[in-house]
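So this first bit is one chain, no partners, the form predicted alone, shown in structure tokens.
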Amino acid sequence: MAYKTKEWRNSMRVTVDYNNMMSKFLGEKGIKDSQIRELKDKAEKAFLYVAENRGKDELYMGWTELPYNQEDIVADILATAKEVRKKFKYFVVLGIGGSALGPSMVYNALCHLHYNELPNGKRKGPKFYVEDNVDPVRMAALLDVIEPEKTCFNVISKSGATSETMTQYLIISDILQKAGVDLAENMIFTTDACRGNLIKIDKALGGKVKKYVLPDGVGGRFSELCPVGLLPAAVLGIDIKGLLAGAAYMDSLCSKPNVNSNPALAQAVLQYISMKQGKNIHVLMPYSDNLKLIADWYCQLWAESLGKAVDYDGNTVNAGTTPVKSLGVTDQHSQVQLYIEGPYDKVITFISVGKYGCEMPIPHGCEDIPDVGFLGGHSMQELIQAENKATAYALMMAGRCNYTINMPEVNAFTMGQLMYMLELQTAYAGALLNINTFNQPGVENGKKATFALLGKKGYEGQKQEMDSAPEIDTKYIV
């Protein structure tokens, strides 16, 4: 897919610097160059893993191939989003994990900060609004907020049966249903190809209901760039071309087994010595507020892909890091105190802006009050840029392992690299475990817990397993 020059491509290449990992930076407390050594035939191994089995569906490993195979999906969503803008003045996401996350990361990313408030003028698209969670009254204040038979609905779910999202569903059909709307005209399913339970509901709807394919090979947490999240961001105007564009030009960047030349095995390969040495929290701190939700998105990713019990020996591992979202500048003024004089068990990976998406100068004033006076003259940009990079020398100084993702700005071209890269990293960081990075079981287990305590069909003995637990001691209630 061609997209824009090789220069201009080149010149929005998103790096990884990881100086401040290094014991040349850091001293004792630093990672060698010859603990990287010793992990080449490893790192080699796990680059290996993900290359040889890419695109294979029965490994949940279809993502890799997004940025090649959909010029016809793009074509058809890009009719479809711009119907839905024509014709509806809300779009709401119906989903839950990967299915909510990612597509409120990309609109947070390249929509204004602000993009519901605009005038309509100034809106690409409809209002968008992500309903990720069945808390009620979070339900209540969406529907305070949009009129139903106005709004398109975009339902987000494999097999039909996600509990969250299916209640989702049933609370809106139920009111648009009884405002006499046709359900097929305000739905959207995006589900799988021919089987799962929002098939079923097509079918008794007559088949009218729009439908897009969430790939057998892609789960949740890995689906941003397939019909999940390209849906929503077309809608809102957002360039999926460049979002697709951007992965396959990470993924030219991350063809070679070597951690000097390939930026998602290096961050990999940093992480697991890390983890190795006892740093078992990972912080993402992007320096954009349009970078946000982007550590939202990738604690999903990381915690739901490594957090696993054993290992493909069949090992007890307890394998993972718990990853930690932070935003600078505000969280300078309330977790990096932490960062820098708490336990040593913290990886922070900055997300650094080059250039920002406006200018804000700061004006001359209050020159005899040197505390405020010196900031004149400068900008905002200028500002966050400089505590971005303070904050990482500190840390440096304090002798705290951290790197740093370079964005040269803020774009649909850089935000695919960066979501590539960083669903890369994942892999390879899991092949380096050598744990399952795909599967999700703990969060299984929970799903029918949930399902034994509401009386669906099936789950009998789980429920009786839970009665016959412990009953709850009132002395351990204070």
Second form
Amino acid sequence: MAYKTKEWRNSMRVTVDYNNMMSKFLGEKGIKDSQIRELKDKAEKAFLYVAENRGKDELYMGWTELPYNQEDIVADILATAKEVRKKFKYFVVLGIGGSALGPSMVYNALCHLHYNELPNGKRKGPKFYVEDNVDPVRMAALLDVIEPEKTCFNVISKSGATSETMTQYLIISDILQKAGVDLAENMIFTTDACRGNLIKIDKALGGKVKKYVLPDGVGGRFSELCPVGLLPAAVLGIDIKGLLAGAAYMDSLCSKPNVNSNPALAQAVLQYISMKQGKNIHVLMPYSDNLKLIADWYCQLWAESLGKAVDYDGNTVNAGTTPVKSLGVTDQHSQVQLYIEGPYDKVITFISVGKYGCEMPIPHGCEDIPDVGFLGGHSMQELIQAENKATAYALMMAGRCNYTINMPEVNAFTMGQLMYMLELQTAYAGALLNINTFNQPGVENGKKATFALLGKKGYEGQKQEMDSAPEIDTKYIV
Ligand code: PA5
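Let's see the other form, the form predicted in complex with 5-phosphoarabinonic acid, since the form predicted alone is already up.
All chains and molecules follow, beginning with the one already shown.
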């Protein structure tokens, strides 16, 4: 069934304005139409690679189909979420990387900014926390504010072998067991369908733990629109059908192989041209506190997907650009000086909001102090939007590449669009670079080194190799 009316959907369309990337506005420093034309065939090829491999599990392209193939899962998730809301005071996600950044981002975007502090009755669900680290201070702090026996723990790990997540699991399960709590009552696992340690753990617990599947062809950083993100969102009372409808809508907007009609492809091509010009830093700067964590999520998506040593032909390419998170207007007073006058090595992507979640008029006052008095009679929305425009203008005047993603509002439908567009953009960029967008060999190496350091069986060779590294030289310690 279609989500809301066609007019409403069209009024909520997320668009990309890339005028400030082009030489018409930036002069010499900008991209010429001819440069985009020269890439036409390559862009079409990248588009086709993604289109032809949609849904293929073996290529980790299962995420493309998530807006369409989860009707039963969504119904099940909504039923579980209802139970969780009735039964628990707290909901804690245990996970890291792709298993944690998505739930945090959607929570930040679509819940009250001080959700956990809201009085009972004003919150749609239990208090919400995401533990995406193994900092002991953070774990202790969490344990100070929750009551474990009144908490639902959603353990999210595709492999069930991620040291961070499994450490969190061990600590929590020990606490629950010592308190005489049946783990199956207080835990939900989101994991691979049949492989992985969470499946083994569930078996040992009598197969009673509620489980959701992290589908085979969906990698961690592309998983927000599957149960990884949908369950926490539903528990928070977020409209998960709206998220998926937004993703499907964006998919339909990206159905052509042309830069001027496909917003995800346009961004990938512009980023690709910029990379080739040595712009190695990619700043994402939303002008909205609700969108602050999209930058964290996007940094992982972009960095882990595109930062690759070799391409598909075996050439050493050391591909990728460094994503940087920034927040408007806060970082105007911290980073923007560098963006306007520092090296020409960045592309700044703004996310602008058409209508904020509420109005906040600025009262008249201090009329005899011109620096302050002019603000009265405007609103905070006007001010933040003016500062956003002004920063884009100043960057443009300084010849700095920037473009703007326009979100009419921040709601489930526009968030679904935004996520899907950025995922598609990343997939197109990877195809343009001829690299494997969906693996993460660098991260895997770090994981193995940790196993070796902590004495995991089977990693003795790696431990020996690490031990034979040069001795620490105290002359380099100051
Ligand atoms: O994007 C990825 O694949 C990674 O960031 C993983 O999400 C992260 O390493 C956690 O892995 P797992 O889900 O197996 O615990």
